[in-house]
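Taking the form predicted alone, here's one chain by itself in C-alpha cells.
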Amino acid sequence: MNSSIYGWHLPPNVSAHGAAIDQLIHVVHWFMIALFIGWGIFLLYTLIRFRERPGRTASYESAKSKLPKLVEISVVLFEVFLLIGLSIPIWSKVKNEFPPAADSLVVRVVAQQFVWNIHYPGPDRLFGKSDPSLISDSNALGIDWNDPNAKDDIASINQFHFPVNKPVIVYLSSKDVIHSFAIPVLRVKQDAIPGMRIPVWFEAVQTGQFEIACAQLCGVGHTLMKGYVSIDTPEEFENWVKEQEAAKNL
C-alpha cells in the first residue's frame, strides 16, 4: 500500500469504531514494551548477580523474595483487564450491535481468485436471485437478471462505493478458497469462507479513496487481489448509482 497515504504506523482511521480499536492496539503495544524492558533488566540483573565468581558455590534453593511472584500476578491481572475490560467490549459491539438494515446500505461481497465482486440491491433494497448455473465471464455472481428484484441491481468488480456517515452491512462469502476482506482505514478484517455468509458492518466518517486488500494467502495471484473503496458524499453516491444504472441500459 502507498506509504504516502497509509504511513509507516497505523493507517489513517476513517471509521466510527476505529478509535476504540486503535486505543486497544496502543495499550497492548505499550504494555509489551514495558514487559520487554522489565524482563530485559531482570535478565541482566540475574546474569550479573549470579555470575560465576571465585570462592562462590552454586545454591540450589529457590529465592525467598516475593517480588517476582507479585510481578507475575500483576501481569496476569493486567492481561485479564485487557481481555475483559477492553477487548471483549469492543469485539462485542462490533460483532453483535449491528445497525438496523433499514438505516444502512446492505451489499453482498463475494470473493474469488483474485477479485472482489460487489452486489448492490438497488433502490428497491431487494437482492435479485442468483444461481451458480448462470455464472459466466460477464455475470460473475450468477445474478438472474430476469428476476423482477434484480432489475435495479448493480454489480461491480473491485469498485466498492458507499456514502459517508451511513452504516454499511456487508454479507461476505467466497466462490472458491478462503479469503480475508480487509479495509485497513476502516479497521475491518473478516474471513470470507466458501459455503458461509458472514455479516460485517462499518461506518465511514470521512470521504476518500482507499484500498481493499486480501489478508489471507489465497493463491499465486494473491498480491493482485486488490479492490478500491470510494467513500462518497451522499450526492456523489447517488450519482454513481445512476451512472451504473444507465450503463446497464446501453
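Numbering follows the first chain given and starts at 1. Note that the structure is a prediction, hence the values are computed from the model and not measured. For the two forms, the rigid core is made up of the largest set of C-alpha atoms that agree within 1.5 Å on superposition. What changes on going to the form predicted in complex with the partner chain:
- Once both forms are fitted on their rigid core, the CA atom of A63 lies 2 Å or more apart between these two forms.
- The two forms, fitted on the rigid core, differ between these two forms by 2 Å or more at the CA of P54.
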Contents of the next structure:
Amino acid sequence: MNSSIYGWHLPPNVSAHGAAIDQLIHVVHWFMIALFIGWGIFLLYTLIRFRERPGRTASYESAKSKLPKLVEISVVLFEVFLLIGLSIPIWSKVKNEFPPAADSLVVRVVAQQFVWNIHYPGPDRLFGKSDPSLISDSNALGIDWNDPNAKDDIASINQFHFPVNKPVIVYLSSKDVIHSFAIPVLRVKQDAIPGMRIPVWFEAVQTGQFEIACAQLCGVGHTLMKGYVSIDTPEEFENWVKEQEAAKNL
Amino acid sequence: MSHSEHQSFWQKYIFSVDHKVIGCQYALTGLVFLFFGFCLMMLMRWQLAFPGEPLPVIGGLFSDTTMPGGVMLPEFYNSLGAMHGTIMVFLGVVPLAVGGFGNYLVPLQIGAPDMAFPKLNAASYWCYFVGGVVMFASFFVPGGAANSGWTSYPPLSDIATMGQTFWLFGMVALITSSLLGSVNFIVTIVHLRARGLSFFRLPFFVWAQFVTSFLLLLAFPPLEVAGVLQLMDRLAGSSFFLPSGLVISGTPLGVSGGGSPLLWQHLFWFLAHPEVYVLILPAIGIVTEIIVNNTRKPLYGYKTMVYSVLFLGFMSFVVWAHHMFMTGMGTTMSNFFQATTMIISIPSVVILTVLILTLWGGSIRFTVPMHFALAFLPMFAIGGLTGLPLGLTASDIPLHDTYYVIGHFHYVVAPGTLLALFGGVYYWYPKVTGRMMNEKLGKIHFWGSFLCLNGIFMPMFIQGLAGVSRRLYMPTVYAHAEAVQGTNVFMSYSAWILGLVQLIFIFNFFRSLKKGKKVESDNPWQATTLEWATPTPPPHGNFLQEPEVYRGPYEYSPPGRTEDFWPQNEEK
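Write the structure block of the form predicted in complex with the partner chain for the protein whose form predicted alone appears above.
Starting with the chain above, the whole complex follows.
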C-alpha cells in the first residue's frame, strides 16, 4: 500500500460517484472561506473605525444599508443551490439508483467486534443459508455449508476483493453492536446496524490496495477494526476467487 | 426575607433558596466540572499525540486498570472520551450557562425579588449535584466509567460495564434538575416581570433564557424516557434497544430481542439537537448584553433578534435526524432533514449579522468582557459555517463521524459558548462581588485561550477532510490518519498550554475576591438593564424598592442626554 497518497487533503478518490461529492465539498468550502473572510474584514474594519476615541460619541441611529439584507438573501439562495442543485441529486444517485444486481458483484458484509466478515455468493449468485446457531470460531458468519447454495460461497475476513469498473452491491449488517463501514478512498460510509440489512453500492474506477475503517465506536477494539480493500483487475479477481475456493476445499 | 442576617452559614450559603446563592453554586460547580472534564481531555491528548508511550510523572498516579506503567488502556481511553463529552455538556456548560448565569441574572434583569419557586430552584441544584456525584463516582466502579461514547448508542451501551448504569442514573438526575429549572424560569419570566417591563422590553439575555427553558422542558423528557428504557434493558432484561439474534463474541445474547437500536438514536438526538441550542442561546444572550454595553448604542435589530431566536428554538426540534444520515434512512427522510438543517442556518446568520451591525457607528470600548464577546462572533461563524458540509447529506458521507464533526461542534461550544461564558464572568463579576477582576490578567487569559482553542480545533478540519475517524484510541493505525499525525502533536501542546492559561483565570478569580479594585458605583459599566439598579452585591430580595420600567433595554447614547446611557428604571 502506498501511504504517500494521503496527506493534508481529501484522500484520493477511486470511485465513480466520489468526484461529485468532492466537488460539493470544494464548492461548500470556497463559499465558507469567502463568506468568513468577507465578514472578518468587515468586522475588523468596524472595530478599528468605531473604537472609542475622545470627542466621539456613538450614534443612536442604526446603520441604514440594504447590503446586509442582500448578503443574507444571497447566502440563502446559495444554500438552496447547494441543497437542490448538488446535494440531493448526488445523494439520490448514491442511495437510490442501484445498478441491476445481474451486472454487479453482490456480497454480504457482516460486521462484528472487531472484524469485517465478507460473504461472496460465488458463481451461482446465491448466498448459502446462515444461522446464528452455526456460528463458531471457524465459521464466523454461521454459514450452513450443507446448503447447496453455499457450495460455491466464499467467506473472507477483513479482505475485501472486488473487480474494478464493475458495480458492487454490499448488504451490510452487524452481529453485535453498531459499526460503520467506511472506505475513505471510495467515499463510502454506512452504519452497520444489528437487526437491519442495509444495501450500499459503489463502483471503483482504479485498482489498488486500500483500507476499510470502522467509523462508529464499537468497543474496546474499535481502533483496530481495520479491513483491507483490494480493487483487482477482472483476471486478478478471478484468480483470487479460485484460490479461495481451493483453500476452502482443503 | 428580612431575617437573612440571622441565618446560619449552612442556611445562607449551602442550602439557600436565594436565586443568587443558587446561581453562584451552579456556576462554581459548573466551572469545577468544566476544568475536570478538560483534564480528562488533556489526558487523552497525550495518547493521541504519542500513542502507546507512557505518560511521564502523572501517568504513575493511575491504577493498573487504567494506565498500567503510565500507558493508557483503550478501555480507559473510551471512558475518558464518553465522560469528557457528558461532563462538558451536562455538568459544565449547561449548569454554568443556564443554572449559573440564568439563575443569577434573570430575576435581577426582570426586576423580581427571586425566582417564582425558590425551593424548587434549590431542589434543581441538588438534583444536579447528585447527578454530578454519581457521574464522578462511576470512575471508581469495576470496569470504570461509561465507555460507549457520550451518545451511549445501544447495543454497545446495553452490554457495557457497570459504569453505564451509573451514567444512566446520573443522567436521570441531571434531566430532572433541568426540568425543575426550566419550569421555574418560564413561570418567573412570565409572571414576575417588574411593572412596565413588557416582553419587548426584556433584555435579550432573558429572551435567550426563556427560549432555552422551553427547549429544556420539551426536549429533555424523551431522553429521560430513553434513559429509563436503557436502564430496563441493562437491569431488568428487557430489550427495547436490542434486536433479535445478537451474537456477542461468538455467544448468542440471551434476550428476547425485537427491539431497535435506532429508537435510542431518535430519542437521544431529539434531545441532543435542541441541547446544542441550550448551550449556545445563553451564550448569544450574554454576548448581546456585553456588545451593546461596550458599543454604547442600541441593539441593531432587537425584534429581529427575538424573532430569530424564537424561530431557532422551534426549528431545533425538527433537525435531529441530521445526526443519523449514515443509518440508512430513506431519501425522503434525509431530504427533509437536510432541508430543515439548511433553514436553521438562516436565523443564525441573521443573529450574527445583527450583532456585527450593532458595532457600526458605536464607540467601542475594548474591555476584557468585550474581548471575549467579540471573539465569540468569528468562532460561532466558523462553527456555523462548518455545519454546512455536514448538514448536506452528500458531503456528509465522507465527513460523518470524522474529526470534522468534532471540530464543528467544538467551534460552536468551546471557542464559541465558552468564550462567551468567560466574558460573562468578567462582566458580572463586579455585580456579584463588588470588585473588578484584574484587567491585565484577564487579557492574558483571553489571548491565551483564544489562540490555544484555535490551535486545538482548527486542525480537526484538516484531519476530518483527510478522513480520520473520531474516537480512535490508536490514531496511527490507519494510513490516512498517520499522514496527518503531526497535527495531533500540535493540538495536544495547544490543549496543555490552554490548561495552563486557565490557571491564570482561576488565580485572578480568587485573588480579585479579596484584592480586586472595588467598584465605585452599583453600575460600573454604565449599563441600562435592571440588574445594575440593585445594591452591590444585591441583598436577599434584590431591590431596595420595587423597580418600575419606562423603556427598552438598550437606550444607549439617546439624543438630548448628557450621559450616554438611560437605565430602564429611570423615569427621567
